[in-house]
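For reference, the chain that follows is the form predicted on its own, supplied as structure tokens.
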Amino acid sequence: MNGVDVYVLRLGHRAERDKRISTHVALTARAFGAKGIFFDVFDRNLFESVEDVVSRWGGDFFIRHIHSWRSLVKNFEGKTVHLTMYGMPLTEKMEELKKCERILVTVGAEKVPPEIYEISDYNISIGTQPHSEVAALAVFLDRILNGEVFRKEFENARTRIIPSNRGKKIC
């Protein structure tokens, strides 16, 4: 297991337009090994949905509303990464990032403020073509956390899937 603690910042959530994709960002962050996610917009339904998943499927993942994303990024004790198709390829910075103890990775919902490019320690791309922020986050977490998603066990899970070639097995 990798020693990097990763946290996610979802920047610019629009409650009506982004509720499903933002939920997927949070669930991907949890499943792939992030410690928690911060949102700069409070959406009660989204927060309750994610908290319900954590209570049923286990783990200590958190979801929190923050009032100032700028303050979080500027004061984060660790390295800050902004996922953008305009950044440096992850493959060029991966070994450097794996040496970090803590990473805050930002994924945008809408066009992000230009300031995020300036105040982040790294602007990292997962390819240079338009694609989903969910896909970018999944690839980033998989690579930085060395495939932890395939080994991760969630404590206090009330629901678990038993891998099966056919059918669905749940305990």
Ligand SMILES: C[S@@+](CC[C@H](N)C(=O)[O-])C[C@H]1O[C@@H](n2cnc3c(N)ncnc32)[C@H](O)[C@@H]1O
Contents of the next structure:
Amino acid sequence: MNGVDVYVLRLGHRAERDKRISTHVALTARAFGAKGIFFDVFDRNLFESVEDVVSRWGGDFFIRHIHSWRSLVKNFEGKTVHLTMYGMPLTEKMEELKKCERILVTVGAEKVPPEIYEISDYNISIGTQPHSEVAALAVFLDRILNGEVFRKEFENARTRIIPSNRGKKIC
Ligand SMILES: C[S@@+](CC[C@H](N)C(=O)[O-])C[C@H]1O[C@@H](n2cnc3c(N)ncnc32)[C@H](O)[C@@H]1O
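The form predicted in complex with the ligand, contrasted with the form predicted on its own above:
Below: every chain and molecule of the assembly, starting with the one above.
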């Protein structure tokens, strides 16, 4: 069992352009074991589609709009991590991070405000090449939560998959 509670902050969602990738960030956060996700921008369609997944596929993952990402990061009770290709390799900070009880991990959309580099406790990279917030978040959660994605049970699910080698089995 792993004792770290991880929360995600999605910084800078642009409703017209980022709906699909922000949805993927939220669903990846949920599937890989984060407790919930904060957005600094409210997008009703996005929020409803994530809440719809939670109601069908179970669990108590939350999606929440916050008015000030600064105050969320500054007042978070736990350690704050900003994922950026300019940061320290996750592998070098893993042992330290795994000792935390609560982590707030921030992923950007296009360009993040420079202040996030200053106020986060850690700037962490998943490799030093540009890629995607979805990939970065997935690797971070998988490593920090020790593969929770493969074990996690979602309570009160209306749909569950029965794993099979061929076809689609659900109950
Ligand atoms: C499409 S990237 C934005 C890149 C943008 N050009 C910039 O300079 O911030 C969106 C987000 O993905 C995450 N990301 C992308 N590559 C990463 C990497 N190698 N390590 C950690 N996070 C990464 C960061 O959180 C980033 O804010």
